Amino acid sequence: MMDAPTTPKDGTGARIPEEASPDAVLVRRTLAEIAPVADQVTSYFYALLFVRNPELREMFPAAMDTQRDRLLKALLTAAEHLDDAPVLTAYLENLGKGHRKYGTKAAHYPAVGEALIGALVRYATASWDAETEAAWVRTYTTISQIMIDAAAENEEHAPAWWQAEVVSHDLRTPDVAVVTLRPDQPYPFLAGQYTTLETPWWPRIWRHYSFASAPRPDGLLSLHVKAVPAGWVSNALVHRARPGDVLRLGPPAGSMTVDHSTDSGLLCLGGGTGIAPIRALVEDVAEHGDRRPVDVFYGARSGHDLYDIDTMLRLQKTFPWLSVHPVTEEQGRLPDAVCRYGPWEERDAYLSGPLGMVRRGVDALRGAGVPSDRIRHDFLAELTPASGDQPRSGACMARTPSMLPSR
């Protein structure tokens, strides 16, 4: 009997896909080596960047703790998808367009590249050599050029940011608010996408929030915001923002959108304020006149935290193709609740909510037979470090009945 094939590993023990390009192998080997000292690498990177280019410091938040891990996440994501051109390009184009709001120019990219190489030289001592450095130079050149080109193209037809006035502020629970904004000029986006937002109280600190509705004729934008511990922006939006306040919005981003060229059913998991983009997707399906089946699993800690359940149930009464399933912690975790229904193999899946829920949901759906290319979420960077974790075989299969119950 022949031995089962094994996945090759680099000198650090990290698994390398057999089809990986030579540059991807070298880049991932470096990332595997520096992973245990990621904080030190990131700190050293910023130290080099600011010492060599002090004029760049004013582009970053005064408190750098909110910025520290973003570099490594972006690098991990780019490295993980180095051989997947469509995914890599889409991710970097969004980054390039989004970086316009910080005042980033094409001339800034070489300085960032020099600081990056300097940090890697210092900390990747075991894997670094001339060949690895050349691979990183080629990789960073590719990454930066995609971002520069996307920013230049975007500059031709969109501002770097929008001003948006708060027109209403609805406190749904003590820590969840629905904030409605009026942008100062048209803001084109798709249902399921998100924006980045800066408040006047915390300059240069931007946070992501999904749109809670499909594009509206009046041009207003609605966001669902939950105040989280030590969340500077979220607490300001929930407890401080009032009608008349003016915020800044970055460009829309995200690929968690509906493909209207197919008639595949949708399976949507929304945890907490993650119900916001799910609600937008339902509205989008309705506006396009689709009659495809849509199942929404709406999870929260308790019934009280299902702050938008009345809206979702009204939509269910209006559209016979929509099924809404509220799930609280008493009933188990949201991904586990989804496993009690099905089958889902033919659905397009959408996940939005806390990172842990999305991570478990992705694993559960893969275990239930949903192909990875039909699972959509906007946690690409955050999930990349765990991409080597394989979902449990048959994670949902043993509990998946053959047909959906009636509402």
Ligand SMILES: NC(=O)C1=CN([C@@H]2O[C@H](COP(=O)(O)OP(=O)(O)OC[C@H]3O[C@@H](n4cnc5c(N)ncnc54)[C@H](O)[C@@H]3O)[C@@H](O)[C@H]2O)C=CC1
Contents of the next structure:
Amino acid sequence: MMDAPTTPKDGTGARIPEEASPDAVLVRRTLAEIAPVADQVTSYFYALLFVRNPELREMFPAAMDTQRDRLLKALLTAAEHLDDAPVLTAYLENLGKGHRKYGTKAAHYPAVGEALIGALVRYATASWDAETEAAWVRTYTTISQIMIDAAAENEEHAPAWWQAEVVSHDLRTPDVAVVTLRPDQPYPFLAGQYTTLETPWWPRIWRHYSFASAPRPDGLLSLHVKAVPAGWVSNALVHRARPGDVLRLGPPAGSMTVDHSTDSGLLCLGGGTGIAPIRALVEDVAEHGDRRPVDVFYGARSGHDLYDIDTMLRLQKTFPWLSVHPVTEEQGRLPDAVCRYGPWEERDAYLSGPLGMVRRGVDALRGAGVPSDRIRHDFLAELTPASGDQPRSGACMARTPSMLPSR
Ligand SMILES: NC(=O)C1=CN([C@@H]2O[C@H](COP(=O)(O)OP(=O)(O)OC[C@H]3O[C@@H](n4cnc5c(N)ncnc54)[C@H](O)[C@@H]3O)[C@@H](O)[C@H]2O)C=CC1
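Show the form predicted in complex with the ligand, please, the one above being the form predicted alone.
Let's see the whole complex now, leading with the same chain.
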């Protein structure tokens, strides 16, 4: 899960075609060459990094499985936005701030840069030359400087991490728990954002979780966690964590937040535990006293898996501007269900849930006429390389306008 800032558009929702800078052309050429052997590049990169700098090994988890593709994803995202300064800067600033919790220092960046260039030289043999190397050095210098500066600026007013005590643990289904935490210091965040979390049972393994409510006067934070197969952190949180356990939190991140400068309606898709930040957004709209229409499509495999439906229906009763549409797989998948209603052209759209749902949901909404710059989600890194401006299959193709059911 990554921050998803908006990209510049021409007003119709299509991305403005930009002339790629010479460095961006060279960097993307290298990335295209190494894409088929990305796994080997990543392994070689870490081997070089740890052989040359053994002291850095202890900053990484004992098992490197999930860590392995993160670097490449971050680089692909940075490379994709190389000519889009605001997007690149926001993304890297977030990354730089988030790296403070790992103990990353400015002095570590050159070692990473050298290992990166070493791995590229070895695997991008067809396209590598002096000019390409110079482009990569400039690119990495820019990337690392933005991260270093953001970390230094953040150090002046925020801790590198927070400790948070579990104050309640509510098992809603056999594999979904609502975990409420009390941070040891004030934890400022916005509704719709997420945190990174480390448990005492799996040191140095951090996972993302969205906040399930808007900031509360008592300062408590709640998260919805689903235990997924082989998910060490999620299984520990659902089946092992108890009140009194202390976790660590990284800084808040994410741009899936409500734009209070407009009064456009909201269209929200929450799949499974993806309902958590959607509920926070609804609370945020309510707290601002807005009367914007908000439609929430809440998808799950079965009725039993709609573990937060009671809360959502209670909110619907309280707020006349809110419509909640539960969707089980019997009724179809979430993006397809959204296509049966509308129109959505004037809405700000928010998607949260499994990657496949978000990917298909983005296509569906674009197909339904929602401009890309009004669609927000947390999967910037995952959707960037694959996303074009043309909706892929899954888009709403035929839609009857104004089919919203009355409640
Ligand atoms: N900010 C975010 O984006 C958040 C993301 N999540 C993620 O949401 C996921 C929740 O998992 P579960 O509860 O097991 O969800 P799930 O697998 O039970 O699916 C929930 C809904 O998404 C739909 N869906 C799933 N895959 C789809 C696909 N390929 N195409 C179209 N629709 C699809 C299903 O039909 C269902 O309505 C986790 O992966 C979690 O990491 C959770 C919280 C916040």
